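Presented as structure tokens, the chain that follows is alone, the form predicted alone.
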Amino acid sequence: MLKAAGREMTRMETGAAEKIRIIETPEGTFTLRLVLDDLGGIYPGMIRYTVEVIRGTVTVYTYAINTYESARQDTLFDTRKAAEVVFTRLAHDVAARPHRYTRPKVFTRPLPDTGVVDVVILQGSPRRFGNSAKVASWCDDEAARAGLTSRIFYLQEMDIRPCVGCYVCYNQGYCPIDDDMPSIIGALPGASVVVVCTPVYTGTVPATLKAVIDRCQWLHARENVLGKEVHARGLLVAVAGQQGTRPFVCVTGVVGMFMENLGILPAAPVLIGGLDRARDVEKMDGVEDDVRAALRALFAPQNEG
């Protein structure tokens, strides 16, 4: 039977190891290490124990888990304990099926390779051909004219899943949700400009567009645990069936709070009302122009000084 070599040490210092084994197998030198990082900063009380298990040099496999995984912490199973007990079950492991650790075992997907693209626009609206689809393709069109790449996100033909709370986006800067997120996720931190298009559902944005708002908590866990950080400006064209800037207020507020999380520089918002009357964006006056000045305004150079 193989047995662990040298002594368990435990050190309790933020981004330290807490725990390491030294384990001498057939396989080589394999070293355990539990590590705690205080992720406070991003959320009061977030702490992550991440579980390595080192080859020689290499890292061939990893388990993390953070304290806002599991709803209480004075349980027998909390997050320390949960991450010790994977922590002994792995040395145990390691020790006796070592060739099973002889390769890297990766569980994060990578972001599709979509290339990167000038401007980002989310539409929002689940009508493919309705005013805000109408108000997207002006931005789409006013980014041509000014020679920049952009792409149309329309969320309604895309299978999104709504966010389920997990924070495992915190342990390791990814999703686990399998769905067409990762496309809008790989394309904001290369934009330069985002634009939300979006109708007044029952006062707030459509039920698809709530979702990429929300799962976009994955890309605000890229920004702080891997460092991915998005520099665009915003701007947010919304249209409402209603005159008057009531309608808007909790919509401004939910997309306002989207971009702030995830530091993108927001413009003053385009309000387009009275379309229960109007029916038609087009048929507006002056609208049109509008939007597209202020997308014109976000393709200036900004000013440094």
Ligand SMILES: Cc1cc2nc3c(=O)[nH]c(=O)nc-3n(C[C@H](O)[C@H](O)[C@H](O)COP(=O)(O)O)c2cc1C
The other form holds:
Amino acid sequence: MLKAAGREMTRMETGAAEKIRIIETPEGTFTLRLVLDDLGGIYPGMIRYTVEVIRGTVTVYTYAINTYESARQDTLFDTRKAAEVVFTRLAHDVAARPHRYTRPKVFTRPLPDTGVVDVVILQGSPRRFGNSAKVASWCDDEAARAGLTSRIFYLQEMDIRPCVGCYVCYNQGYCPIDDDMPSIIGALPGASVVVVCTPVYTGTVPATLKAVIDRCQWLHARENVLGKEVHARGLLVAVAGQQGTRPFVCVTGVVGMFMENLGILPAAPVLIGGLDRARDVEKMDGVEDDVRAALRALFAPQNEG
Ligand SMILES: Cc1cc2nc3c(=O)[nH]c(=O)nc-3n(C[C@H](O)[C@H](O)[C@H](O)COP(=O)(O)O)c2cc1C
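Could you output the structure for the form predicted in complex with the named molecule, given that the previous block was the form predicted alone?
Next comes the full complex, this chain leading.
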């Protein structure tokens, strides 16, 4: 029954896809499938529709769209309608120009193979030789002393654009924005420790670090779509001009949420206030030792129980 050329079937009939269409062409038999995935376990009501073009047994083209891409579901942007339009148009195109679908067209963005490091350090201050950069260099050195590999990402020197909230990462596990973010996304899953070094800027983290944190939604999507998980322990080291705990309230919340989102287990943060007076973190008694000790504690084998 599935072999009937041009005949459409319903989910009830197939038990797997919402719609299937078989198209016989001079280039062989093509199967078009419209598949519904309930991603309600990730976000309430999230549904992803995927249209697959399969030649023989090889998937040659995939289009995906999810209900979080548009806030409106009662308009032209209705996700299901959009997927059905794509299904219909692809069916016409495959029948009319099957030679264009003979080889797989893959639209994912492979992550750069920059090598796995044990310790990833996100340095969030725009100041290349400021306090956070100094803290990052201590962490880098401490990793080397423990025989571990590490990499400091100087975020301000990278081309990182803000998340645009398109939710496309939940379709096939990649972000369509073309910038330097893939090297961070590539490094995080292999790390056993993730350190965030940041100054407090107007009560929170500097804009570029916030952009990186938001863009790591991509990694959250990869975890859920592709099953690529981060298994790291995390450490926040934050510096602030003012004394006391008040400057750190938002920073600890934001970075804590970032780690929670990615499944990174956070250690107690190291919060260094009073830099308006001290100016230089290197001149503050005991601070370097505190940072190094906090990091060293994460290098020790963890009790899984
Ligand atoms: C734009 C800006 C905003 C800041 N906002 C705060 C703040 O809200 N609270 C605070 O205690 N310090 C604030 N500071 C001070 C920095 O946190 C402090 O100078 C820190 O040592 C800078 O770290 P860095 O050398 O790593 O850049 C701010 C500094 C700048 C440049």
